[in-house]
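A single chain, nothing else alongside it, follows as structure tokens in the form predicted alone.
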Amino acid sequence: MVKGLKELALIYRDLSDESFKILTVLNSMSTKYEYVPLELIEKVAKLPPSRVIKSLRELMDVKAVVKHKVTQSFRLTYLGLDLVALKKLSDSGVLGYIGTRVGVGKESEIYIAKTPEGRVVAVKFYKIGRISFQKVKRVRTYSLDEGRWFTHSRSAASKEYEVLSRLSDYTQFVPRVYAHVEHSVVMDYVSGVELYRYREALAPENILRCVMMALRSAYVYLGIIHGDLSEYNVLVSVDEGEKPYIIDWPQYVYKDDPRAEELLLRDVSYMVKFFKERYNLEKRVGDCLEFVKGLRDEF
């Protein structure tokens, strides 16, 4: 629930307008510079040098910005990028409140939030490379360009938003999305349990059927394949009668991709195997594959 020494919401609340301006400057230059020189920050921000230094100190204190070990230059951290995204989402009227962290994975963090109208949503921040980047920092003394991971994370957020905004028109078994900014996606908050933790299913065959229906909608209507489906990216909403939601779509491929058949077979086979081992549910992979492709109507 905590980001560094303080929760993300508290850091956001306490930052000055000038500090947000500095974050915006650093973000705008993150694709060109690994570390942005101080004189360039001052020039673009159009603030007195003393105010820039004060804001940079504030941002370094909360670990939103780090300074180069040798030169007078600075760069964003993922926390800094989180703050930039939240500022944009707030200013555009998408978010009115950001709460605590409710989920964390290898490449993302999920926060609960509310729209200005009071609708409960989730904000997913992609953090691609975060784990490997931290490992590299522990064993190397030289710098690694974290900015390139920001680019990958922005791309992942864009791809997930794009596919979910289209797919939710054809299936109810994916979250509906509302916005994406930088490396973040705002979507429906699903109060669910990850499938790998869900052991006492009342109707496992229906859960699997719904998962296959979502894959079918993706394949038939959009011509896409999830590409990395497992029990870790299926949420089961008990409050909605064991309704599954498939999440994590940025690695999807189109069905004319050379890897498409292999990935579709993997997705289907993996789920059939999981339901066999967990719930003793017998299903033929070939039958499920034909169902997903729209070649048969009965599951």
Ligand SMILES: Nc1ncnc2c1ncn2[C@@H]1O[C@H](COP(=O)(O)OP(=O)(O)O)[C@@H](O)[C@H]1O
Contents of the next structure:
Amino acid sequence: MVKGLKELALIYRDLSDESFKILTVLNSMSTKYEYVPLELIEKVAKLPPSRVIKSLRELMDVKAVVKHKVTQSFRLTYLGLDLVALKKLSDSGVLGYIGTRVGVGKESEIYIAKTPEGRVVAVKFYKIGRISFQKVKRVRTYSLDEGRWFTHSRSAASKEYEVLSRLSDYTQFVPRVYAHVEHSVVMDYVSGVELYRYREALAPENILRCVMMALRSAYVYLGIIHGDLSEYNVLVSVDEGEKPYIIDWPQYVYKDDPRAEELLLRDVSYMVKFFKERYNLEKRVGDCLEFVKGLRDEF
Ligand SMILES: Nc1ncnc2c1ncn2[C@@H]1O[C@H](COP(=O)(O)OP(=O)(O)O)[C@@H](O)[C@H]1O
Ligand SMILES: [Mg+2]
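Having displayed the form predicted alone, please output the structure of the form predicted in complex with this ligand.
Following is the full complex, with the preceding chain placed first.
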């Protein structure tokens, strides 16, 4: 937990129903308005002005909403969007409990959570633009529109959900997905570490084989290529005896894409190189490529 900042789960727990309502109103207008005017919020929420102000204050205190520098208008932050997504996931019976943040990626944050039945899952919240947004903010005096990135994050979440749900029919080496809402995807929680941190593999050759099998299923059955494969996007489950899971699929491409061959070669070469350097495993990139394309059964 970042010092001085309240954790997402606690904010979620303590937020009043009316504040959730205001968040929902702001979210429903986020594609039309950069900042939603106060009168409009009051009108759509159908709440007396004093209560709307009270909720907006509560939401600004926890940094789920920010006010325009000059006018009486407001917008969600990514934290506000997280809360909207959590509320929907909880209301629809997907999640029963949200825990702590367990991962931060290039453009996402991952939380551990539980379904109402007690299954442990991971919630990936896309945060596209967040990093560049903060960098730009430091050198500019006016506030930039975080909201326009929401659309990109929503579509990444929906792409990742779609591809993972299709892939799970063909390979066990990707997390199963349960839902996607707004900028979030709910999937199996993999209890383990990223491949780049996993130094003591007992059977490295088997891990590589499983990774290649997953790429093969994606290529042969769905005609897709991961496109960003590296030791950072493979999680090794230690609970399940070194079983690898390939994660982070939103940038996948179809094999008729002009960049497909180049990306597949890059994905495969990265893995071969990694296993050579870390485990001194000698595999030929060409053989692995043919295996992934279904042209040979061993590599
Ligand atoms: N299903 C999962 N189970 C456990 N941890 C996960 C899961 N998915 C992601 N993580 C953690 O979050 C990090 C970032 O996830 P990733 O999907 O690679 O997002 P990004 O696009 O931001 O790189 C991973 O490196 C990993 O530590
Ligand atoms: Mg990643």
